[in-house]
Structures are given as C-alpha cells and as structure tokens.
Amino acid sequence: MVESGALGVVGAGVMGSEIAFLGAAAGDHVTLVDTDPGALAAGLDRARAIAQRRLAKGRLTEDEARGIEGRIRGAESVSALSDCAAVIEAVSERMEVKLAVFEAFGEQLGADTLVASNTSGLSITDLAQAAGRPQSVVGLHFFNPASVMPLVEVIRGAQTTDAVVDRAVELAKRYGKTPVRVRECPGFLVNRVLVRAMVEAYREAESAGVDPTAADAAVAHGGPAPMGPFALGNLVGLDTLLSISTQLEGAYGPRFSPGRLLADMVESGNLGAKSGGGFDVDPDAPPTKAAAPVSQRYYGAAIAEAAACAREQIADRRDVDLALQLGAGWETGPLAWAASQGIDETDTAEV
C-alpha cells in the first residue's frame, strides 16, 4: 500500500538534504536514506538547518519550522521506502553507483511509486532499465541549491510514459518549482547550452590571449548572462566542468572540447571555489574592446546550442529560454535575446 504524501530521498549529500527539506516543507513525510551513518546524520542536520535559517529570517514560524523538522527521518536502507508515493535518487554522479541504487529500487519499491533521478546528465533510460521498470522512471534535475533555485528539468527517458512525466511535473510544482519538460539527451538542456558556451569562450580567450577578468567583464556586459564563464567555472568546479565537457565532446563532437586552458587548471589542482583556487577574476572590472570576441563566441555558442535543442525537440522554444532564465539566471533567454538583437541562431560567431 503506497502512502500518499510520503517522499523517499536516497543520498544524504547537499542535493539530497535540500530535496528532503522541500518535501517536508510541502507537507510530505520524508525518509532520507544513506548507507553511511555519518553522512546520514550530516544530511539530516543540513535539511533541518535550512528550516532554522528560514525561521531566523522570519520566513517560517516556530511551529512551521518544527513541523518541517519533525517530518524528516533517516534510514540506512532503501527497504525503508516501500510505502513512499515518490522516491528521488540523489547519490553521487557516477553511473555505477546510481545503477546499483536503481537495481535496489526494482526490488524494494511498489509498482505505483514514482521513481526519479536527480542526475544532471546521466541516462534516465539506462537507470530505468536497471530498475526493471523502463516506463516509470523519470529525471527530476533540481538545481543547486535546490531549496532556492526555481527550476526543475523533468527528463523523459526513451520509454517514460506521459502519465509518469505528468506526475513528476505536478510533484515539482507542489514543491514550489517551475518544471520544464526535457527529452533525454547528453547534458539535458541547461548544462548542454551553458557548457557549450563556456568551453568555446575558454578556447577563444586562450587563442586571443584574453585574461579571465577581461573575458568575464565582456560577457557580463555584452548580453543577458549574470556572470562570465570563468567566474561560473570557479563556482561549478573546474574538475566537474572538465568531466562534463569531455563527456559531451564524446556525444556531440569538438564543439564541446574543453581545450588546454581548462585541462591545465585541473591538472594543477586549481579547481575553483572548492579548492580555494581557480581562475583569477575581478568581478568589478570594466569591459574592454579586446575581449569582445570572447563575448561574441560565448553568446553565439549558447544561441546555436539552444537553437539545436529546439530543433531536436529536446524542449520547446519557450521552455529553452525559460530554463536558461531560471536555471542560469539569464535576464532573457538565448533565443529571445537573439531575436531581439537580430542574430542568426545558426551562426556561433555573429553576435
């Protein structure tokens, strides 16, 4: 018997604990699962701390915060999720780890359970096959921090049914998010567009001898993105960006090549904010004419990849723009901005 309003979250890291908070804040009873007792304890503390921060800011009453905290419990096995209406996997972004979790889902979860992965780019189709239920698994890609960011990409696998996608959309809405329906492809939607733009900007800056500060100033002042690609890379983690771009290069070809500049930074251990290093960027620097080609390449690549996603029906045009606005903070989506500037969507340089 599946209990309506019960959510299971597997993986008590940052994303898992944030999603657990969302479920509890929406009134669901949440079971947060992690096989590592220390990680589980930390995840429970992290989820409850979000409620305390909101209480301190006056965004929750004491009763509301106490209610959220009381609706989150921990467990060390997927078997504790058998009565959940929905289960979201949020373990580390390694396919072999996720496949093991989804195999356990197939054995432990009820046939009516909505099963989702928070993966940012791994195959929903492969995970669904591992669970033995190819029609009933969907991607729910929350953006970090999930308790704040408004976007959720709802990813349809090769055999995901309309009914399952609709249930996932409604769940995202109930958790206060704006869902965008995305057909599965390597990188999904937002990461595919952003990573293309970022690596092309890196290669252009390296070729033209433009330093990261000048490049970022040109991008931030040259279009709708809120920050430049070098500051964004520091925030994401340069090792993470290198891994994603390498995977996407394998899927789509050389337009996703990370180039030597990024690879050299990772090899030297400068991984961005997580390592206390990364690209040296001054966010207050003014734009310079010499860096304009980097901005042109960045926006041209983003527009071209966004247009490709629309042509391939990964998402409809309005949702492509909405996803970049909500998931990456763009003031205007790339396709709408291209139209306002008279830019050819298929030309990666004409900006």
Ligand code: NAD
Contents of the next structure:
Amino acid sequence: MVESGALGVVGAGVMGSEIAFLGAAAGDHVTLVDTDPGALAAGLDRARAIAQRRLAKGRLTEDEARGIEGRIRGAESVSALSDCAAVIEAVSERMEVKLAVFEAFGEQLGADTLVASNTSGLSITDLAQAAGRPQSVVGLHFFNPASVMPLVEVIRGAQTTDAVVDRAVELAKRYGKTPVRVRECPGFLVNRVLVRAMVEAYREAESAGVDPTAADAAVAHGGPAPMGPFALGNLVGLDTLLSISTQLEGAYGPRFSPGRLLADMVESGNLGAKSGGGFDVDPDAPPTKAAAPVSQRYYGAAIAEAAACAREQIADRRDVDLALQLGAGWETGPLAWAASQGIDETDTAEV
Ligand code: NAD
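Given the form predicted alone above, what does the protein look like in the form predicted together with nicotinamide-adenine-dinucleotide?
Everything in the complex follows now, all chains and molecules, and the chain you saw is the first one.
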C-alpha cells in the first residue's frame, strides 16, 4: 500500500519542519503539530522557506511552491491527526516526552495509521508498546537536513510487522528518499558504525599524541570518508556525540568509550559549530606519516562494526555499505572498501 493523502508530523523543530516540507512536496496534506506555539510558527516558517529557496533557485515553479506552502498547516494537538494515513513523530529526543506522545497516538490515531518515529536512537519497541499497537509502529530515521539527505533508515521494532515496514519503505520512496531496512539495535546502523570509528580515532589520537588536524588529514586522505572525525564531531555537536557514545558504551561495552579528548571538550563548553568552539582543525592540511595509525584505527573500527551489523543481520551487506555512502557521504561503503583493499574484515579492530 502506498501512503498518500494526509501526513501528520509531530514536533516542529529542525527535523519536523523539513519532514513536513517533504510530505507537502510529494503532494500530501501535512499537519505539523507542536505544543509550543512559538516553535510551531517557526517550524511552519522553516518548512515554507525551503519551498521559497527552491523557487529562487528555479527548482520549483511559483505554482508548485504555492501548492506546497498551501498544503502545510499547523496544529497544537495530536487530536488534529485522526484522519492521517501516516504520522511521523519528531519531538525532542527525551524518552519521557516521546512516551507521552505515543500514548496520545494510541488514543487518538486511526487503527490503520502508519505510526513512525524519527528518533536517532531511542527504542522503537518501547515507543510502540506505549502506543498500545506495537505492530504498527516503525522507525523512520531521516538525516539532517532531511529535505536534502537521501537516506532514511527504516527501523523494525521487535513487533513491527512486515506489512508496516513495507509501507514505511514505500512512504520514504514517495518522499524521494532511499530507504534501508534496519533491524532495531542501539545506535541503529549509520550512527553505530560512524560513532564507533570516531571515538576509536579520538582515543588513538590521544594516546599517540596526534593533533586533530593531523588526525583528520590522515582519515580524509586514507580512505573513503569525506572528512575527518574531529571536523565531523564539530558539525554533529560534541555534547550530542558524547551522549550517544556514552549510551552506546553502556549497550556494547568499552569499544564505544568516548575517551578524554571528547569529554574534556564538552566539560570546557566547546561543543563545536553550535557553540562556536570545538576541536581545532584545518581541512586543507596535508596527511603526515605520523598520523597514519589514527586512520588505520578509524577505518579498522568502521569495518569491524559494519561487519558486525551484517553478521547480526541488522541490515544486509549491500545496505550497510549504501547507508554509509548516503548517510555519511562515504565514497565507497566500508565492507566494499575493505574487500577492494584486501582488508580481512574479521581481522580488524575488536568488536
Ligand atoms: P528540536 O529540538 O529542534 O525540535 C523538537 C520540537 O519538539 C520542539 O519544537 C518542541 O517544542 C517539540 N515538542 C516537544 N514536546 C512536544 C510534544 N509533546 N508535542 C509536540 N511537540 C513537542 O529537535 P530536532 O533536532 O528536530 O529532533 C527531533 C527528533 O529528530 C529527535 O528525536 C532527534 O533525535 C531526531 N533527529 C535529529 C537529527 C538532527 O540532526 N537534529 C537528525 C536525525 C534525527
């Protein structure tokens, strides 16, 4: 079944406003819900601004832009979503906030509504339980900015049915995205592989006394990643990265330990692009021999984690590679790259 018609998006922040644009651009009537009227107004403005930017660039006609803007309306309660074919939750990443929203979904959405969460890492299975309809809840993990990034991870919770996963895959395709099917695990797929590689590189740089600029140059020139782990950390937000790696360390053990370099930056209030501080990096620096071990450790860890995801059937091998290409900008996925370099994926960093 291909969803069409009415989409509900709950949470009008960075992600919700972009997802609302995507739905309207695909022809759906979108209701964007936020309990904070100021956030709702700002979210509606952001969604409409995307249409205006595309109009200015000649990528939309005036009629198309007007049509998109006209198909997005705002509301302050989930009760406005009872007629929606699909609802995507994108509220703040706090379990207690999301659980309350999913309880409201259970009470107020139609029985056939596809219910999705854009969570970056909270349990789809737990959210599904809160909705009281665990079989019809799925993760739809868009990447930021959602109007541009091509990847969507479709996360299957413990009780999500095949039919619901298929509907979510079709929805993502209709919104112009490339979906990959992911079985739920902490970190899902892209963040699990990427965060593992990043924190391994941070710990190696720290113990070998390699500075962030040299470490980034080694990684950017040493394999398929488009940038080094320190520059990427600055972009993601160092507090967000610390929080994700600490959660993943709890789930998987010390291979996800964030290490001192990251913890010290966060303690000193240097959070990357969002705070204006962060790791000091120069993207134009040439690679040096002394920093090569950081690159080996980074790619070794990524390959090992990617291989573990394939082995655990979190996603199939082709999708593991595709997800890193589309979600993280890698030229080649880690498993295909390991094969092309003659690297034995069972012989890389410990999983
Ligand atoms: P955000 O803080 O920009 O927006 C969250 C919005 O939710 C706010 O406007 C807030 O008012 C609203 N909200 C809070 N409680 C609500 C409720 N009960 N009902 C309705 N609205 C409510 O957050 P964001 O960055 O857009 O992230 C949203 C979700 O998307 C999170 O789960 C996050 O993990 C995930 N995500 C974020 C990114 C990213 O890079 N920002 C990427 C992928 C996924």
